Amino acid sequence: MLSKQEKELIIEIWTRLTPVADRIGAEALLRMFTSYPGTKTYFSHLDITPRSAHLLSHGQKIFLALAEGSKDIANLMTTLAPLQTYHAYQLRIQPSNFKLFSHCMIVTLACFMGDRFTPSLHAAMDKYLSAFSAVLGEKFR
């Protein structure tokens, strides 16, 4: 999946944008939102308009899961246990949402990065943000 050097790079971005999160965490939400207004269904009890607390906590809450699923890629599924569980019996998040959502990270991370979002970052993040999305998705039914 990954190599060592992809991995030690998406744990450097992770760490490096952390100060952040909530910024580039609710932007890649308004994308998803304004790009796929499907996935808005799942947030309607919150407020979801730009730099909105609401938004922002929840940008930031993702954004730091992504980042600490980082720090040990090689056991996401012990990680992300207790949100895959929460996502697929409680939320009932379809799993095609977690793909969208991974799209409009990467397009946010690109434009927050500018230059500095290469393209071997672009598929190291794609392979990692995809390995995500596919063990928060697995246990829905």
Given for the second form:
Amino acid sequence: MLSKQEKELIIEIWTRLTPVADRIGAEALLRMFTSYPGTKTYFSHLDITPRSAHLLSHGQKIFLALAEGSKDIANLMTTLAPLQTYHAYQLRIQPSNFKLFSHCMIVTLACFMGDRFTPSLHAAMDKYLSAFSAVLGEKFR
Amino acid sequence: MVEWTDSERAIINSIFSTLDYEEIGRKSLCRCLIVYPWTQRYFGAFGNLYNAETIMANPLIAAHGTKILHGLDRALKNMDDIKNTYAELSLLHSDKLHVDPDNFRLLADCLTVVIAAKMGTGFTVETQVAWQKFLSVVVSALGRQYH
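Please move on to the form predicted in complex with its partner chain, as the form predicted alone is already shown.
And the full complex, kicking off with our chain again.
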């Protein structure tokens, strides 16, 4: 459960980082691919080498979806409905991978923000990413 | 036996050589208790854990965080046999402390985040891989004697 303060913190972070959406998203993806090589199996159709155009554009796409979801967390089910369908019926990504990506996104934010990535912000972000992942995986079964 | 490349050994040693055990140990344990509040179940005797502020100001937690981090020194000194190095500690956590071994992974993740925040861009992708490999071997060794 996210408190009002936590929701505001989350919106603030995603908004502030939107100018570097592609860099943050790409870095999180790259960290995930390198730490958990099994996750690369879903990207054989893209060039996911560091700094590639595909990586940056895909990173940006994911970041913007996370940013968009944060604006109305109570209605994630509505906001994410199309993405739910896409992930469940077309992409069919093993849902445990959402956790791996969330972890790498958190590590990326920690590297970027240093001390400003406080325990409270970390907790709020972790909760948000868990909620996002859970909603994304809703239609799988 | 776990195989370590020269590069991985160098990365792990480098992280430890500049590690401020008090700072990082305290921050990691506090972060774990704050981000994953159910882990507080093991710290009933540690005084005030009411909220994030009191946890971060708690001296018993700070001291314990430092102790845990020094526990990693054993793995650093015995990288080629981490499994057996932690056999006794594993039994302790299982039989005496009754800690769910999945919590080791949570603490390891928090430690990674704290070190990442400290090192910033220095916590490269390669560093993360080597560091997480090291911690996963430790976590696995600590859970190994559970029965």
